[in-house]
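In structure tokens, one chain follows: the form predicted alone.
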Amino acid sequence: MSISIKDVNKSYNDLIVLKDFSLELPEQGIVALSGPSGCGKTTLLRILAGLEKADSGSVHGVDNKRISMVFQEDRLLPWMNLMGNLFAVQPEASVIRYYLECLSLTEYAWSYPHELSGGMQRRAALARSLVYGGDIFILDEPFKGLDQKLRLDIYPHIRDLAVNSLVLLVSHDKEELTALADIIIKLDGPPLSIV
């Protein structure tokens, strides 16, 4: 069953972010959302993830789905090393080891977030999302701060996810969108609209 967003409205005081916004999303594949900063993409993703409540309208097809999200901020638990951050969401050590290797983080497994560079923290946040798993992956600028070679190494793992899950990818990088997305939805706003 596809995911249906119908006539969703969301405002913050006088700012209308979503106005009668509707969109159909598939159950699988990579759907990229592209648009200027501040147009309402993150609000839409937060509503899909159940982190924000729409003022009105409906979202169907996400109930009982396991949703994994990479936020714009890394949100690593500072009192835990990288392994602790990953074990917090996934008890299977083999899954953790696999993704540490995929994201070139194995040698930093026992490092704390403050000991990691910005790019490593970003990879750690992505690793946490991947080890958690899910039916829907919401990736908000997941490759920000990563060099081109590392991005290219990670892309196949993201494509693997999309075989059985929906990956919603927010990016401003045209090469990234071309390399990964099955569908690119161009957005503008606020209020959020499909171009």
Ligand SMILES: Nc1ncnc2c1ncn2[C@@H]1O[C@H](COP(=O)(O)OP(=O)(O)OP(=O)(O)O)[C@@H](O)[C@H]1O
Second form
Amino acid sequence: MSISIKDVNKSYNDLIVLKDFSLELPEQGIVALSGPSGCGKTTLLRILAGLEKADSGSVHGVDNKRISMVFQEDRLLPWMNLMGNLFAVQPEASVIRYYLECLSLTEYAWSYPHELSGGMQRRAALARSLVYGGDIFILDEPFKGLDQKLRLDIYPHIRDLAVNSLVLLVSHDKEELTALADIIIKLDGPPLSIV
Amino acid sequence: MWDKNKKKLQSRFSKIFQESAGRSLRFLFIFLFWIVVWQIAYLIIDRDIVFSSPAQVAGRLIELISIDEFWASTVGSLARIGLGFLAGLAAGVLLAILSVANRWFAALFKPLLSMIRATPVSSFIILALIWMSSVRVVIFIVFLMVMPIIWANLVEGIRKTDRQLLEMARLFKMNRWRRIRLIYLPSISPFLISAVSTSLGLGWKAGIAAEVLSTPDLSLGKSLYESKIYLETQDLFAYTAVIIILSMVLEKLIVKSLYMLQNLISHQGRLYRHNSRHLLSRLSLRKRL
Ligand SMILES: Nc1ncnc2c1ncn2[C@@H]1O[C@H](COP(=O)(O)OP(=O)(O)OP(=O)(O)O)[C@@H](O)[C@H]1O
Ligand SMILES: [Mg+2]
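Now show me the form predicted in complex with the ligand, since the one above was the form predicted alone.
Now the complete complex, all chains and molecules, led by this one.
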């Protein structure tokens, strides 16, 4: 069963962010969302993840799916080192070890978030999402603050995910979109609309 | 290379040593300064019946520590006040959890909290004297002092827990226990520690005050009261000194151990590090650790 959003409405006070918004998504592959700041991308993804309730409308095909996410913010537990942060969502050490290596974070495994640079914290948030695993990965600007070389190192691992899972990727970066996305959805808003 | 490191290490040690030596010296100076002020005050007042000298108090203290009854009083006071404190702590924690869980409960009990906090301790002590036996008065008063502080601080701590982290925990399907252990406990522990340290000081003083008025057998409060009636000013000073010292030692001890507990609970990364040698051994960077 594919994933779909049907006639979803969502407003904050007077601001209409989603107005009868519908979208069909495949079960595999990388779908990139791109659009101006404030157009409603995060809101859409949060509704899809079940973190935000839509005012009306429905979301289909996510109920039995494991959803993993990189939030727009890093949201690391400040009182635990990177290892602790990853263990919090994944008990299997070998999985953690694998993704730490993929994201070049192995040598920071015992560092606390405040001891990491901004880009490392971002990679830590990405690592948490990857070690958790899932059928749907919602990645809200996961490469924020990463340099070209690091991005290129990470792309193949995102591609790997997309073989069996749906990856929803918010990105503003042209090069990133062409390198990664199977489908690019250009958005505008609010209210959110597909252009 | 090694020599250089060694030198660096030595200079660091000597720096730490100098710093701590400097601190002790400063502490000693400040201590002596106030002893001298005390002595001068004694010389000016010059009436043993209302004011004792540092030497007299020290002498009396040394006498006291060889008397069994003094130790029994100390233990008695500690036990009663400790019991009241623990009861207040438990009730405060329970009420805080209930207040956060249920908005109606919070609204209903808020006036009680404000009322207890606004009422002077002496009113409570006198009321309690009418209601119950002297030992219970002390426990009850300490309980009344401690419970609202723990309650209010914990509610604030729980409410201030980072929403974004809680949402993250929900998304990654962490169960309730895990959420408590990984998010709630670490974020409320600073609130809890400050509440314990405040309420301990307040509870101790209120407990002694209750003992002075209710005079249960074998208590520091009763000893204070008796030294007042018999105009044994040196005893009054010495017991007061004991109460101050105990208060400081207790607070240091309990707050220190709470900090240790906090480290244990929140910095579980360290525990993982300890428990995961097998993981380490396979990580390529073992040599760096
Ligand atoms: N909790 C909220 N309360 C009020 N308004 C909100 C809330 N969350 C989002 N908004 C508003 O909804 C609109 C869409 O926000 P959203 O975060 O979805 O944008 P975005 O497309 O993710 O932008 P960006 O690229 O900057 O992250 C914005 O105008 C924002 O001000
Ligand atoms: Mg956004």
